[in-house]
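Next up: just one chain, as structure tokens, the form predicted on its own.
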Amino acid sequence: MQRIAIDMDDVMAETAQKIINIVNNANGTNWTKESVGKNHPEFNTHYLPHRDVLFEKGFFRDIPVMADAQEVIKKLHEKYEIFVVSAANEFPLSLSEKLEWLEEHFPFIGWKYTVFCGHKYMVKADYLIDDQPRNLATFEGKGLLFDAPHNQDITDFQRVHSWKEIEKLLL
């Protein structure tokens, strides 16, 4: 059975949108995912003073699920061995929150198929779906770059814009 490794933040979970909402609420701005992608350096001047929120208890627990992720990953789970891979170690308080989030939204995957790691190159899979090009660059299988505001200038990997597009590609 082929194996798919799937990142959490900005792939399964709408992490960027939550950050954008925090920045907008704090600054009275109206950034969108589309405008952040076009003006990433300018957005960073608004975001960086609020970056510590990523280290606060509760940040990762209530992030909305990416559109169509539950439905498509459930279908993929019937055909592939699915592993969730996340760099949760960077944000120590996120470990339990991410496990709880996965249990709530993706209970069919299970904790035995969840890998929290700093580097994803050690994960052996046929596919890696990730929003960070640094993870795809060292991956030995087929990397799929999940579209996100911070990766708009990347052209080195096959880009996927939605879970419906992944469904068409892998199913």
The other form holds:
2 protein chains.
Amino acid sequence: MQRIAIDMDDVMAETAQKIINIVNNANGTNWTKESVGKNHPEFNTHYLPHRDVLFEKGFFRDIPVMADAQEVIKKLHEKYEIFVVSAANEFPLSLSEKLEWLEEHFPFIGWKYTVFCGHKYMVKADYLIDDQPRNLATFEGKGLLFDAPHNQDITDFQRVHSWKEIEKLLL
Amino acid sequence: MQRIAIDMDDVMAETAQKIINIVNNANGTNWTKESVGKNHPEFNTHYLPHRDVLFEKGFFRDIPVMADAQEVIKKLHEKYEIFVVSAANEFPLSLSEKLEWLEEHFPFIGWKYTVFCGHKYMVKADYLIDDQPRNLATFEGKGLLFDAPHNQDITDFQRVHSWKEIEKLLL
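Just the form predicted on its own so far, so send over the form predicted in complex with another copy of the chain.
And the full complex, kicking off with our chain again.
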């Protein structure tokens, strides 16, 4: 059975949208995922002063699930071995929240198939679905870049725009 | 540079001793690591009713460091890439405590080289130092069984009894 490693933030979870909402609320701005994608450097000057929210208790617990992720990952789970691999160890309080979040929204995966780490290059898998070019660059299997506002200028990897597209590609 | 994956509980940390102390305090017994090693099934009947302590906040934060682990892992760190790999995701509250513990006792490793997981067989490394036969059985590199009370009857892997022995073997 082939193994798929799946990133959490901005792949399974709508983390960018939550951050955009926080920035808009703090600054009275109207950033959207689309406008952030078009002007990521300017958004970053608004976002970076708020980056501490990532370390706050509760931040990762209530992030909305990415569209169609539950349905498609459930189907993938029947044909592939699924590992969730999240480079979250910079944020110690996030880890128990991420486990609770996965148990709530993806109970069929199970804690034995979760990985919290820093670097991802020591993970063996056939596929890695990730929004971060740095993780795909060091991955030895087939990498799929999940479309996200901050990776619009990346051309080095096969881009996937949605879970429906992944369904067509892998099922 | 070759990569060594190192387990935490009963390899870097004296977890068995902390559990033995809890069992002795609760039952008025005098178990030692040596006597547990000689009669692990009987100890388990005393231990299992107390296994919930592993889920309690704080359990993993103050475990003593294994003898010579700091000194030897620091030396290994100069010649190998060191990853800490702990199958701790069954215990969600342990994860932030384990990161704090590592930062206190092994600050030179860094969170980017920590992995919290369930299964370990998707970790790529040249060596795995672990006290659990199930982790070594599915590891593709060279496994070293760290001597622990609960693995005394295992003969399938090269056994190491101390960090000093690992120093001689790998340095």
